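The form predicted alone is given below as one chain in structure tokens.
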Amino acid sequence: MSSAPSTRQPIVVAANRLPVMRTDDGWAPSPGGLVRALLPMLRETGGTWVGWTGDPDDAAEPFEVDGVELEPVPISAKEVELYYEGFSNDGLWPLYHDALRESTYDFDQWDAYERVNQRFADKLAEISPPNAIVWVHDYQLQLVPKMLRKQRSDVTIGFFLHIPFPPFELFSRLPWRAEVIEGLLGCDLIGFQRPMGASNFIRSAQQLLQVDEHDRIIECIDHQTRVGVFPISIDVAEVEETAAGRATRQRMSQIRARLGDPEVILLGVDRLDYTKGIGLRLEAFGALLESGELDPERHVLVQVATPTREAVEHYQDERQEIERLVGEINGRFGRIGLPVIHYLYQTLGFDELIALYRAGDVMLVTPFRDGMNLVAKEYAAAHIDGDGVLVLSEFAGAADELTDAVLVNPHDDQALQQAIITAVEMHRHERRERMTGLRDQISKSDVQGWADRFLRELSAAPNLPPSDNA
């Protein structure tokens, strides 16, 4: 697979965060497949990444990491509160995830969102070379494409939404719904994780702006906006290489021993987010212990909950509820020195995660709604032994591809319990057959292939004029 897109045009990436983190020795690339996929492309094309350093009121000058130019966009402490924690994560995030929590719609938050998006657009207009490709990422920057097009008609603009796009019936609750659609229609290409997201966006554009659309091409006044589906993936080779290492095998054995060498290790690895369904998963596990279908001497659950957005009240409430459930279930079914749920509220390193994946006999990925969920793909990639069972919510984007998982509706507590029992009791022959299917599927496209495909489509026919019937 090629490591660079089929274009000689320079690439400029814009995302809320720069792809780096501060260390004692300066700046280092952040972990994550997206960063590993895009940095080599930027290096090879002489591209640039535009984003926030992650520190409020940071006036960092442009700098270079691993041969890639980074252009910081400053965000004040007040804007972090209003634009990021407020409008992005207390307004858009719950709305885009099936309105699982009530969204906050606040004019001051919207004003900050507009202001920060304009700052990103101004920076992109300033630093993008002539005829550059600009690739904007995710829900924090949905106004940037239109703002940038007003200033730079020569650049080709792409946008990828990493989270779901909601149906019109939910999206129409947003007071600034038309402005968001108009912002995104500044693109030449908009990418979504699932066909459903693409269809939802097109319908919202038609309902709100009465645009013409055919074959996922929307006619705008001065250009055409194409809508595509590009399910994101992982760095399969890196996961497999780590999983095969001696250190991982040793750590996997240590993990099983520390857990008391149970017959079956069930595993959950999630950001601590109310969209992930962690609470219902714990309740299902507790109910199966109560009924005797699971045995605390033979079955244990490891739940990793990565801290996130700790200043947002919804997330504080979710943490309290999860920790209450863990304590309640352990209090009833644990033994001295051997809790039945091993709960980790912390961020684990990549190597430790891969060892956990290898140790896990059953992986529980049960979000209420998820754009993709790369944990599901990482688990399958890590199981180079060809064993293991994935229980996967049908509301995760990964369910479109990973059809050999045990698919489940997490809103149905009886179905969730049955899916867990099905996975735990599955015959070895069926486990291996299903895992082969999962691994075959994820090997078809890694994160590099995903990025290549998006950029090839974006650069294939930039700045198309509208058709005669627009």
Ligand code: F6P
The other form holds:
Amino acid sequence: MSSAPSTRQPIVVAANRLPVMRTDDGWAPSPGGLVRALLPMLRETGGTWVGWTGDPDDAAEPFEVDGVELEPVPISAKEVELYYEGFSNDGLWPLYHDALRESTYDFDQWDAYERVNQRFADKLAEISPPNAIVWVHDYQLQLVPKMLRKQRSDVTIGFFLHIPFPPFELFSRLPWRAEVIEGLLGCDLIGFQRPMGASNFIRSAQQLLQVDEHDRIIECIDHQTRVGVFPISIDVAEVEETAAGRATRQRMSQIRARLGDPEVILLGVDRLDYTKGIGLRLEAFGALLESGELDPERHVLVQVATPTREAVEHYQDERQEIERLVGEINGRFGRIGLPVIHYLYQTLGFDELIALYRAGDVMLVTPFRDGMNLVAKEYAAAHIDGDGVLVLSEFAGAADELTDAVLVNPHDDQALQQAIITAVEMHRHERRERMTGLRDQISKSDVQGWADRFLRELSAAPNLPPSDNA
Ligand code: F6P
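Switching from the form predicted alone: structure of the form predicted together with the named molecule?
Expanding to the full complex; the earlier chain stays at the top.
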């Protein structure tokens, strides 16, 4: 599907990471729907993407990928430790995910977070054309909107939070809670994944800054900040096309054969993050083998756990626990040459993932809390055969839309086991009916539509000159 930019204003995107990765032949666009949705818009409007290359102390000059200008923001090794691993991923990340782990609140980390946010804002102020639309992404950059507005009152500023925004009772633990809300209120439009995130944010703004709000519009001193709900999606056409390819079909058959042609392949695909509920899922699988409701000769689980944030202790602990469980369950129920859990601690390429989705009869997406979870949407989009069952946590944003999944509360181990059995034993007719429902839903809302809707609302913000509002 081609992306129709909703505005002719130049668009400038800011995200912690640039949308590229290093390959043997230089830089290439990173995989993923967000990048595929935004790059064409930037190209068509002459826009720019501002972000970090992912390497510490990288003083890369601006460069171009796929006709889009990329502006690197350097981050030192010490700042990676304090701003990225520390404040963003050991402070905000657990707090915003139901405080599933203790957060670290440390002044030096906050200081580095402010400093890096200021660097992003300065770069945006320097390179944004007059009246540009600036779209800032995610929790690593929450202070940027206010910092940018101070320097450039002509630009229109949007922010999208990809992760949940916590209830005030949790958010108020943050020592710099007022500063974060003030930072975000520099925006013309703030987007959340779910209605709950939007109302949590509004309540925090009211409690901490006594702002006036009506119909999701917050009155600030010199402007209004609108709050909206924009559930993100995937590049449906890209997933479907890849899923339909010959190479994918061949690889899918090969995967099934390599796994010993089991009756049912259960599948998990996650970043190795403690929010994803991987351990609980493995325990449920082990308990069902133990009770005999699943049979190692007929049922196997493939768990892909993508390495992520490996320097953060909570992630190291989670990996240890997952690998202990995999070893324990395989030791107990595996046979020579046929483990019952196939565990890959690896980053798989897009094509391999799509083949795995197609091979998976039952997809297990069981996070304790997740902003959206695009794996759930990719699984359904990849099932062009109209078969396959999705088991989905109620605590993933995707549960609002994917109501034809087998929805489950992952905190309830009995319910999780029951959901797995329901999925494994589901009659073909019901499987197909539910998959049709999932695929209909996803085809109505892909990532291009998401970006388009956000930018349309943003470009209708009052501080744009009327002639540019068309
Ligand atoms: O959606 C949450 C998020 O942190 C994104 O900002 C990021 O692109 C993705 O997860 C991967 O995380 P990281 O950049 O820390 O590897």
